[in-house]
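One chain comes next, on its own, written out as structure tokens in the form predicted alone.
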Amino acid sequence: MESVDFAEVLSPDPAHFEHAVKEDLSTIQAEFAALLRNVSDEKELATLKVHLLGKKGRITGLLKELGQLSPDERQACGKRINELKSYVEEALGEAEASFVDRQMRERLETEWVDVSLNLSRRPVGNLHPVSQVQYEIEDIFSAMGFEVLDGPHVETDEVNFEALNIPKEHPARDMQDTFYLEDGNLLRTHTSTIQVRGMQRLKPPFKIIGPGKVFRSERIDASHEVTFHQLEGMMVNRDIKVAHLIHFMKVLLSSIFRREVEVRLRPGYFPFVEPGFELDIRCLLCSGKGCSVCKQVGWVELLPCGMVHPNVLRAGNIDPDKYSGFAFGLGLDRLVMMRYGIDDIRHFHSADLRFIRQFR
């Protein structure tokens, strides 16, 4: 259709005002009437509106040369034209909401939506099985107070090695294949360089964990990777026993397992702790019947832990003759296995997505 030029058709008569507002309002009615019959969207109508009723408009120009008339011809005469104004808004305000109308049943046509239907959702992402038990023993040990804290992945051999009272000609190094720089640094092999640079940074009392990745050059099997998870805790203040030590262990794992499990300590050597234990999980996999994971022995070495060993307080600038300390370290690994009967480790690493969608 033919945009309407309504400036044209609706322009005031030329004549004398009297004679135009003396003449037969019902003529402009009905130009009006064949005029809105031919809008064909908001655009015309709201044009429509402007040369009848705006500042310049025809109708409104009416009324304000009312004040040319005599008095009886101004009452007259303003209300015809007031009658025509009402006439005028009152139909404008219908074709308007007939095109909202219209336009909203055309949005209902193209875009319904059947929500009857049971459609397939694209699936999202979720946490590793590591990360979510990781976050859950932070929450853990927040809750009794423990600081987290994290450390870099390269690390000196001051600080992966000799800080924890492993010199260079040590033995336990041996025990530990490392990877190392070529500019002298290394991939730490354990977490427990993040305990060192918390004694370092903070003052006792205080009690910390350090969750990450550690690296060992290491031969893969199914309890074993190159690149695997820790984590490390530590509490240092005055008078601190093994008892306080067995008392974290516990509820660390009743925890986590949200069961009672069956542990044993067994004496154990490590550097940085004197006395030194092994803190060992009955198989979950296998009940203690043995299996690949227990290495057919009924028990997972899970936690090794002890006394801080004084020359480690030393390296952290702490008086070993006034605060003693509990430190453990844990394979967060193997508790995964143990939590979701995982028999091998290297589903970790694996970047299989069907097996990280078991764990939502």
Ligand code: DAH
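Numbering follows the first chain given and starts at 1. Model, not experiment: these values are computed from the prediction. We call the rigid core the largest set of C-alpha positions that still match within 1.5 Å between the two forms. First, how it differs from the form predicted together with the named molecule.
When the rigid core is held fixed, the Cα atom of F32 travels 2 angstroms or more between the two forms. Once the rigid core is used as the reference frame, the Cα position of A143 differs between the two forms by less than 2 Å. After superposition on the rigid core, displacement of the C-alpha of R58 between the two forms amounts to 2 Å or more.
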The other form holds:
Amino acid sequence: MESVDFAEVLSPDPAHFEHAVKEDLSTIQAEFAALLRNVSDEKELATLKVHLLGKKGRITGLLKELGQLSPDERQACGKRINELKSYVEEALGEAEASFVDRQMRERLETEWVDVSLNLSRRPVGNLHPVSQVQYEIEDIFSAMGFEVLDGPHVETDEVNFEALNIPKEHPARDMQDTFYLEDGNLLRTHTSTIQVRGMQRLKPPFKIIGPGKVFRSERIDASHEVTFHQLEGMMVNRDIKVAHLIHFMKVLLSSIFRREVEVRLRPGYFPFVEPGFELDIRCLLCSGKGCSVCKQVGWVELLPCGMVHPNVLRAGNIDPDKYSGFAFGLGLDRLVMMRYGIDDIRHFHSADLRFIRQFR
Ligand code: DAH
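Moving on from the form predicted alone, kindly provide the form predicted together with the named molecule as a structure.
After this comes the whole thing, all chains and molecules, with the earlier chain placed first.
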């Protein structure tokens, strides 16, 4: 740093004095600004500070010299020197702050620790498509005030048959090939058992659904499994009519298929409903014109349903003169197969991850 000759600045000639100080101060200021620009670390900055503001610093020196001046000169020059001093102090302060800032940024960049663990190679599972559709339907019905009930896989003959108006020698028992256990119990053949358990637990009015696995001694092929899935529904209240059944089925089906669906009811026989129906939907693939999916009839059979038989209500301690209800039994596997174009029910329990992973 080139030094300024203060002896000259503080020359005894008062006429030139103020002018000289002014000139000199602007030189110091320019010099300081240039030096400051080149400062590269805190140490250099501290040296610059001492050079100007330290005990023997240039500005300190100038201030000391003021004592030798007359009061007038002292006031004028003092003001200027102090202005420079404040300017220098402020600039040094800013520079210091920016060094601290930079230092912090550098530390943040170099000293951070990665606390995460790379799990990218861990396989992530997903829900089985049947579960996905089941949960979706549970949501749809929950939103309409239905309670989701569960029931055991091992059931009594009473719950699986008797309470559903299927007495011992009733021919309807032939429709279901039942797995009997040695103790006389059985694997439930349908989720209609959940209706029975619902009536045991709840007082009307109520709305329930009951999803779950069911078991039948079937010959296994592309559309028959020994273990498959149903979702039962039941609504009991005063004056429940077929119109209520149709309404709820339409809401359900348009939510599942994400568009308006047309439905029709055909008579169907099930001991626990009277009248009983087969509900068909207008084929979604050909809009009813006829195609291979609907076997050219324009309608696809989707679910059995009906008005709860008075005997079933009675068995559930509900007075059929006061209450009525509808019930339905949705075959979940079939629905999932239709929705995703799956052509073989055996995929569902194949435990083949390549199949499951398609439904992420
Ligand atoms: N439980 C019957 C079955 O598995 C299906 C069924 C038909 C359920 C009509 C119902 C119904 O609730 O009303 O074959």
